[in-house]
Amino acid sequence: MSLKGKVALVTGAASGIGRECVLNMAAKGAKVVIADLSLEKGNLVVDEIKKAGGEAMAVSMDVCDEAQVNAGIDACVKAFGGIDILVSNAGIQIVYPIEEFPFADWKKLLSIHLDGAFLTTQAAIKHMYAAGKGGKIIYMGSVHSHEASKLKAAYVTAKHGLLGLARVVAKEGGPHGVSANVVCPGFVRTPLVEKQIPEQAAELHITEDEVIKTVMLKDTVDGTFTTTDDIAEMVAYLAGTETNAITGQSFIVSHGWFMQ
């Protein structure tokens, strides 16, 4: 397994899970292109990477603008002359009770996780085609693309289609050398889910330490949160492996959350 030489574009990689994988993807050789709304923040994370020595570069990139996505994959081939890994990574969380459930926010998540999705990966997967040389698609997906929880009626919806996106990539892909798959976090501690508790406890009426022991870390067998490392640890192998008979297949990190 090596990522040395090749050209990685991570959405959404300002910070979070995403910021982790470039910088882990980045440590192993890769060129790595930090796509986010910010590009202020993205360039921070550029001077992280150079400083250490890496290859880095930056776009502004709103995952549910085509024009947006378009240029940001063709700024990141101009740049390394191609791209061998996409990572679609950006996301949000919103919760309500389902009929409570504003039909605005729904549009605005699954647009986000499924038409970000689908847009980065037709102008990715054409650049992969071209070259000749295969690829490597990977969906961030959650426990949530097999599980279901209270009050994320849109999110569920997303992730469990990210699979069938996934599943149809690798089908098409695979007589071109690309493969594709979903990593599937359990609850990961970032901004996202730090924002989550406050609005769990007060939709379900209980306290916030409540809501990390009985909703978030209830059915792990430690009662421990996943972390950005395990999750960039999962996404790099995926990246590196050389098989291509990885594909269309899910890999579920969550403390054993939930077993498949």
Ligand code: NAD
Given for the second form:
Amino acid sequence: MSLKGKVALVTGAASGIGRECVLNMAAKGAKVVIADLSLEKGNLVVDEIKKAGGEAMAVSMDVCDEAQVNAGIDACVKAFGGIDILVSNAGIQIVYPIEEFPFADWKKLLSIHLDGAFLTTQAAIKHMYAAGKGGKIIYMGSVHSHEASKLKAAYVTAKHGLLGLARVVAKEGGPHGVSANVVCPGFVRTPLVEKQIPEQAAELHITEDEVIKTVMLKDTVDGTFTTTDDIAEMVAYLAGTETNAITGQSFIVSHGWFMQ
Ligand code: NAD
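Next, report the structure of the form predicted in complex with the ligand; the form predicted alone has already been given.
Every chain and every other molecule in the complex is listed next, the one we just looked at coming first.
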């Protein structure tokens, strides 16, 4: 699928899934913006894309900060002439049993996932409406948008919340040609997951290998991690498809963990 002439901004794109999404969309012809906390790390991804012949820029953006979000999206529009695709992907994980979950950590996680999705949507959709060319908004959900796991009260709550936001954006954006969908990965071995393996082993009093086999991959059909490529291809499909028939939906990419 070609994304030639399209402009895509991805939050949390200096690492993991977001990074793969920008590399893949740039390879398919999009101009991409890496929006992440660290401009330095974002610029490393820009260099990689430019070396491969693509077009990219980085902006420093904390997705919880309204002024930084607006400035980053305005910079994208100024540099590349618009914004056609928003991938709201920035995220963190914090695990505790509910009775020990620090309120500050609960609020921090919800803010990054939900305030971040709201603020970036609001900033991007104004430009999409004004340009009159429609747009694609893609939220990085999770199997945890549909399923629960122990120790993940804040994450499961946030990822379920994204389904609601996507459905509202689909309804409001529809008449303007803007679609909104959620991509729901299973476990992908990014820094976010590598950090959880020892944490969960300590909380659950099991080995790291047991965390992988009996917690993370237990319900997959083949005991296999999903890859950043798997997710980037799904995102590129939703970003590039001509039709807006697909909107308000979620797409689980998880080796069969949780079947709808
Ligand atoms: P990652 O840790 O590799 O990357 C996350 C990126 O988000 C980092 O570059 C980080 O700097 C950035 N970030 C964090 N807080 C931010 C903020 N306030 N503002 C801007 N950027 C911020 O993690 P990942 O695994 O690639 O996760 C990306 C998304 O995919 C997250 O929303 C995560 O919940 C979701 N997800 C991941 C998995 C998985 O197994 N890895 C599974 C399902 C969903």
